[in-house]
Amino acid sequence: MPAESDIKIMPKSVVCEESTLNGDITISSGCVVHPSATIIAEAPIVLGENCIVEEYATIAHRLKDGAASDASNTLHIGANNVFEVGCTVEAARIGDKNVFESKCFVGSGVTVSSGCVVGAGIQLRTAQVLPENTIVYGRQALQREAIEKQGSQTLQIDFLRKVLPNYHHLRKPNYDPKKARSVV
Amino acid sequence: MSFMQPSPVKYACSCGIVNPINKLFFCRHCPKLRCGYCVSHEVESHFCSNCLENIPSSEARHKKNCCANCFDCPCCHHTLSARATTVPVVRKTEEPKDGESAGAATPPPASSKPSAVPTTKKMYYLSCLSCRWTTRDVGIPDQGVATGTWPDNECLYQARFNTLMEYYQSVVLQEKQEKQEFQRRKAPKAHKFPSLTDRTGLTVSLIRRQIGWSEKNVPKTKPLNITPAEAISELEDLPQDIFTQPINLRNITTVAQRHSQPADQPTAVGNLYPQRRSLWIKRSLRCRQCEHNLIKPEYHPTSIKYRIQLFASYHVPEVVMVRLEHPLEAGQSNAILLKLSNPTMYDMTISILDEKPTEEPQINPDEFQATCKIKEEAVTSSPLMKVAALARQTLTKEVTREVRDVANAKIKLLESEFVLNQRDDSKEFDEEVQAQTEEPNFIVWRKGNKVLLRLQFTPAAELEVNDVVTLGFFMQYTYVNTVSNTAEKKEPTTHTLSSRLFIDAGRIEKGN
Ligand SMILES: [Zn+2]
Ligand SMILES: [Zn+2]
Ligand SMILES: [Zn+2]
Ligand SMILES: [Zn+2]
């Protein structure tokens, strides 16, 4: 398992110390990740811009059997996710502006593209393809298109930037991708 | 008691269908034990369950039965909300994907205006929040105000459909014009010598006619014409690319969507409209015998309180099985603890008994009923009361069944009936001090209102491993009644009573 020091926090995210943190994980600038959310990257795990990773949300990257776990099998999730209260996600790769709505289950054979959302409870396990817009809703699981992308959370995580530190112990950014591309 | 598991103690209700007593209502004024399925129902008020608005129902069948604020979302059936959005004025078009949206609602651009100072606008979309789908899904405009303006969706069929309603109606006109003429020639007449147009068959509207006048009297309503509806035999072809391209199903509606939206039915979500929001009724219930109520809800939609409740477990004693002395085996003598308590002010004398007990000698039903409609209408005299009961249509009188009889132990019957004291809330907090008075055997414990009762039976010796025993008897009980029937009486009348129960006790787990 790797250390704890393979976490790279950029600047301008905020990230509560009593997240669950484990393994090679890149949380990038304006991500908001709240105390006892989790995120588990047995192979490493790039999050998007303004992310925002709920309470009790579980991101996990799991390892396959004999898939490498170094950068060539890093899970790239897009910009402006939202992560919503105990929602655990294991897909294959994430898009952009994809809303993951409570306690909903996104397997590890899933490819969720951009613009879906999935609805609160619904478990998706096998393996399929959301194409952009898919909206995931209802008891029966039943799909449909949205005209638009949903709108994005800015104001939310302006909010929460502002909040979570005044109750919050935050863990520091640690990384600067433009020193680090100087120091290189 | 628990709501969550079915109760192992079901009463017989007096039409011999088996409930539990919180499904049981009680009539005081028969007095006997009422169920869902033989009293009368009726729509006490209608309201819509999302904004609590009453509306009254003859404004409610204007509606269709909807309400006018709120939608329902066509396309997962959930409460629409309306989201605000502010727009600025002065842009040109509010939204990229088409002009009309716009057109409509935000005024030209001025240019006069100074665009530094960007007015703002409030315009509101519905947006359904389990399914995300929004007004704008289908292309209707945003309006400025949250509710009232949203346009109906009027169908392809719309005006046949008003037609065919104008027609039918004055078909119904009509037939009832002419019930009426026909009863008024049938009466006899009020003259003393025959007229007459009595004697040679003349109608004062034929004479008039044969005179030349017109019509006094309103013109018989004919109905107007409608053009039929005509059969087709010849059918458009289905398009070529049918067979060729794949379908989306993303685009088609489904089952539940298609009746959800019966006007016209739309095969594809691009035509799925907000649908008005169904009405809700309160109801109220009424005994078939006496036309008592039994239950009457508060008018208002959001108290949940009632005006009248006889919920049989505020006036029968009410029993739960609390445990078996030992495992059920065929043959083998048990006993199973029961506890009862009272629910009314009186004390009560409770006896088992395993055969039906000899009925007090019931009231003339006739000239009963005709003295509690004399004192329904005194108390109950609202307008809306009057309605209801105008609208009512004559009761099905009572079809009492015979109860099919699945006990299969036997009692062993107590020596003696007891008294289950009446309820005292104060005493709970009591200490207690109750001296012990010599109690028969088979009392095991008692306190306040309740009493843990010890009933010996034996199941039958045929029953097999698995099967259910199910224990019944007769508990007769008095029940102090504070209604009386007859106006002069005041004083409560004590009746005795008796309703068959059936426990379900569990399975034979051991065969002998
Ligand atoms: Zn009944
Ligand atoms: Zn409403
Ligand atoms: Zn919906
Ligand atoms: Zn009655």
Second form
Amino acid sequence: MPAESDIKIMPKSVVCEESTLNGDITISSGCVVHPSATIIAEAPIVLGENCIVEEYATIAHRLKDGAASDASNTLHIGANNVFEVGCTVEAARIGDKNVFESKCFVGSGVTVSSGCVVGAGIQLRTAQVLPENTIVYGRQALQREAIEKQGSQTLQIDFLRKVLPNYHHLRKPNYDPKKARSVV
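One more: the block was the form predicted together with the partner chain; return the form predicted alone.
Just the single chain follows, nothing else.
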């Protein structure tokens, strides 16, 4: 597994030191990673802008047998996603503006497009593609199309950016994409 030095934290993100980050992880600008959140990257993970990873949430990108840990196996997670308390997400692809509610599980064979909600406690273990704006709910993991598009998490992110630094030590941003481009 890659060393912790492979963690890139962009400016304007809030990443608590008490989070567990293992592997080649890029945390984009505006993200909030709570204490006790876990991100495990056996292959690279790029967390899109303004995502929230709450306490005890786990995002994992595991290699399939014989696969190489390189850029071709990168898990790109879209912008404005929310990973709520205690969820475990190992999805093959994740688009924008999705909500993974508390204690849900999304397996590695699942592709989540954009605007989806995986309800609290839902278990998605079989390979499938969730079409845009799908809501998964209920004991039988029923699916329906959302009537309205997902709202913005801007107020929640702004609140967390103000409050978390008052109560937790933060990992400092260590990567500036503007400087990286000028070097190349």
